[in-house]
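The chain below stands alone and is given in structure tokens; this is the form predicted alone.
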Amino acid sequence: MKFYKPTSLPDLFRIVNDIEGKKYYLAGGTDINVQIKKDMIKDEPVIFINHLNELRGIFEVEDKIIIGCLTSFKDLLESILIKKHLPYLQKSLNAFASPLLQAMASLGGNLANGSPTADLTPPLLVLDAKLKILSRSKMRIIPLAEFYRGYKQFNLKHNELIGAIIISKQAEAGYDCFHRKIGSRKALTIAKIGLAGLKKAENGIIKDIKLAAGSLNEYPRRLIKLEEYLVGKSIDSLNFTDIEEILQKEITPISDLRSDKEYRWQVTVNLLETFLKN
């Protein structure tokens, strides 16, 4: 295995520019690591980034919140702009892993390793986040919808890395926020079902609704055509038959050591119940 570390950003993207084939970053080191000591990565080129700021740090930009690929959680729950702007996305990962972690995980870590139960997607995906994707030549901004495109599969090109989460402060406002993380205990638990949504209502009738689901698929996802069926719909006349026939067609629980289908289905169905009525 060979080791990398560039000392700034041109110089990350002439390394990344000179190596062919798969690559890793390393940042926090919280998942990739542990892919090493398993030996699921082996003989992979691995460079390291964590100590490049300018990728890292929160900050506000006209009407819209920045948050460098390397920041860490620590930083966004601690973040003063976060809670004053974001602060369902602050709420939403307070359970996220342990403070050890938190401080050492990097967002854009989370977001690139792909895991189907990653704390961190369904949230960003409600609240309409973006992607700033870097490489030597330019940059593209790309919704965070169209970022995965299958299991551990990414809207990424070979000399591409994720830059910045970008989110509009006015992404919450206005909105009923809802996150429900399910594990098996309250702390360092790894979610069996991940479900996130914001609901716009006026007079009982739902004018806007966003929703998102982890562990429920092979990666996470937002709900479209759920979406789509419930606006414009009376919420004390919802139907809960029509919900769970749609919702078979937008989720693939599957029972693994964690957690059984059926139990990951209805849980689903439970939680959808609980955020539509209130």
The other form holds:
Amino acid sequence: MKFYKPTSLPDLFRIVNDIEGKKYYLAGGTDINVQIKKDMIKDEPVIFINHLNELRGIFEVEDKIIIGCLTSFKDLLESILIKKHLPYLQKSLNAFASPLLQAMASLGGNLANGSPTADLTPPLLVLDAKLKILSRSKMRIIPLAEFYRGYKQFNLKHNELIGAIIISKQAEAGYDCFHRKIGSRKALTIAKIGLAGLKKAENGIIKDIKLAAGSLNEYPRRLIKLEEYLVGKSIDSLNFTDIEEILQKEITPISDLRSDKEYRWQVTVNLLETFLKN
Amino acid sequence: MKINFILNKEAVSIDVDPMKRLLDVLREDFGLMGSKEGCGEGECGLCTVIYDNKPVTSCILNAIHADNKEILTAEGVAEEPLGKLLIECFDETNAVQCGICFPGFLVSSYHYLLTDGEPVLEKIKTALSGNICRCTGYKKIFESVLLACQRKKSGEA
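If the structure you just shared is the form predicted alone, then what does the corresponding form predicted in complex with its partner chain look like?
Time for the whole complex; same chain goes first.
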């Protein structure tokens, strides 16, 4: 296993540019070391980035919160800025693993690992989070929703890195916010279902709604068709036959070691009902 | 690769594969057997150490993570006044059954006692939620940490 420890951010991109094939960035190590143990990573080069502090931190820039990719879940949980502007996001973080992992796991790593069950991706999706993607000479910004292309398939070139996550300070303002993770126990559990939603209603009519699901597709994603259907509907007279028909096109629950598809389907419908009716 | 760090309050230096698991460095290179391997995936907390002032699972850290950092293992915690207080309380409440999870619980409890220490059961449960006891002796473990918090607060330690 070839190992690199870049001396700076420019040095990192010089190293990255020279490696054409598959490679791994090592930040907190909480996912990569499990994959090494399971022989999912064998001889691919590993580039250590955890010491590059310019990729760490939570900043307020005009109307946005910028979160460096190396920022840990613990940093986010303890951040006064996040508490002030994005309390819903902060509360969602409690669903993640345990304090022992929250201390090491980075937000960028969690997104780049691309697990279908990633706990924070559904809340970030409904908050319309964007990714600042860096390479040696370029920077581009894309919506998080456009980052995933399939199971562990990303909109990311071989010489690129997620540099930061960008969220509008107003992303939660005025919304009823919802996030539920269904697992087998409270701490240290991998989600059977994750559902996040933001809703704005006026006089019982849904004016704006954002929904995202985890553990129900090859990657966490927004439920766009359902959102389009729900806008303008009266909360008291929602037609759940229609809702289930659209939901069926949006999610593909599977049976695996954690749960079965019938359970996943029914609980998702129940969660959706809870969120929509309250 | 040469790695320099502070281990249990002593400056150490070692030439090691930077990807070697920190847990293996502690056990094999430094003979510190308090940190155990359970799941090896960060889920059971048997290998908990204080790293950079935070409790973490050393089985999913690499040697490189230790470079220029400070690490306190269960052995180091046991030498601290608050560590001694905790051991005393675990002993009094008979909280240790088979014992394999104990070093991990000791480290997580020590960090809670040091940084917060409020004798509140729910907070203690959250602080210890990364440590698993397969004898399921949680009730007594929580009681012993609660006792240590109360003693610290009342100035007995």
